[in-house]
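A single chain, nothing else alongside it, follows as structure tokens in the form predicted alone.
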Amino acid sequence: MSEPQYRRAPRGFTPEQWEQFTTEGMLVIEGALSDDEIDRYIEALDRCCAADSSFDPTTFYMTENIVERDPIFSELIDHPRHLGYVYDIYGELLKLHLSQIFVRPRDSVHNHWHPDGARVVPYAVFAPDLSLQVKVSYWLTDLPRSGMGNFVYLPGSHRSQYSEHYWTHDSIPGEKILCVPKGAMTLVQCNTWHRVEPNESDVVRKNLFLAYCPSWICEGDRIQSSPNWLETLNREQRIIMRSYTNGYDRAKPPVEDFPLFLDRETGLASDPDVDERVPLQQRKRRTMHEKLMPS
């Protein structure tokens, strides 16, 4: 049996992007998708909607675990367009937390100010510096102005666990209404306070969302993945799904799941200064955040 061909980690944050992300809790990258890619994702999204008997084109629709519903979405699990960013944060224990479709036609549906993730004891209690969930969003329709079901967020609010506006839909000083062209990609720190406007336009807002987290946080849209479906994935996709039968494997993944990726710069399977006597799966691997910290 031949050895697996390991891939280098995809490119991730530039210093400027990391500064924006850690300061605002949001990173916006316009032009991430080509027109052909947008069309391809919309076709897959429409297939998923058509296959669901509960889908009503006149009202808000959301469905989860989309990567298992269509092979076009399966490709997104480890797509280099976005994966390097979340790998920078979670490193070798990267996991896909959930994947979603959102369809917002003209209606009054909106949600209130809230952070994602845990509520009663927020993630920030345990990880005040880094987010324990990062959501990657692909915007498939043009949103040139407000009132189109826009995402609204309060820059820098990921540093606060409380808000007097929690569970209200008030417009507040400093908020930003996301107005982006189709093909944009955003990354949101899960602790960032946000809400969604009603869609008062005739444009049906269509989105893909993929949230990532450390492997030891429970999955958000599944218990386990279909074994037959897992067989259709490549090595990195299978690992990132973390469909383990032994619960403790989430904290200590099996030997064959290391390395997830080779180091982006060195091409090595572990840090260059590790003790070679230590088995590969037990070696400390520094994340980008750690590498940026003063020694």
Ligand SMILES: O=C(O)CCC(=O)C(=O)O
Second form
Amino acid sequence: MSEPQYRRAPRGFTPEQWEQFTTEGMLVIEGALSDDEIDRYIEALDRCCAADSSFDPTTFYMTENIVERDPIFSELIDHPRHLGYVYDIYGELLKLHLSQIFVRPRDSVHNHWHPDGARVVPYAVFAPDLSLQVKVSYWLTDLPRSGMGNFVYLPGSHRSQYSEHYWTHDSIPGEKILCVPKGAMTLVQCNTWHRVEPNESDVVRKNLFLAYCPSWICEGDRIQSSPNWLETLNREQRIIMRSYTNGYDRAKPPVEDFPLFLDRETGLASDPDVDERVPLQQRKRRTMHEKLMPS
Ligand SMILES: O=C(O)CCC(=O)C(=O)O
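Target state, the form predicted together with this ligand; input state, the form predicted alone:
After this comes the whole thing, all chains and molecules, with the earlier chain placed first.
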């Protein structure tokens, strides 16, 4: 049997992007998708909607685990356009938490202020600096102004577990209403408080969400993936789905799942100061965040 060809980690945060992401809880990258890529994703999104008998074009629609529904979305599991960013945060234990299609036509249904993830004892209780969930969004329709079902967030609010505006649609000082051209990509630190604007326009907002987390956080949109579908994926995609049958594998994945990626700079499967006595699957690997911290 031939040895797997390991890939280097894709490009991730620049220092300026990391500064913005950790300060604001949000990173906006316009022009991430070409027009052809936007068309391709919209076609796949429309295909998924048409295949669902519960889809009603006049009201809000959301469906999950889209990576398993269409090969175009399977490609997104490890797409180098965004994967390096989340690999910078979760490193070798990276996992896809959920993948979603959102369709927001003119409608009264829109979300109130909330952070993502656990609520009663939020992730931030244990991880106040780094979010245990990061959501990548691809915006497939132009959102040039407010009132279009826009995502709204409060920059810097990822540091607070309380808000007097929780569960309301209040417009609050300092909030940012995301107005982006189609093809933009955003990364949200999921402790960031956010809400959704009503859509008072005739433009149907269409977007994709892919959330990532460490492998030991529960899946958001599945319990297990179909084994037949997993067979269709490449090695890294299959690992990132983390469809383990033994629960503790989520914390201690099997040796064949290492390295997920080789180090971006050195091309090595271990950190430079590796202790060779420790088996690969038990060997500490630093994340980008740890490498940045003063020792
Ligand atoms: O539709 C949106 O822009 C945001 C959705 C949202 O609030 C969520 O997924 O937690």
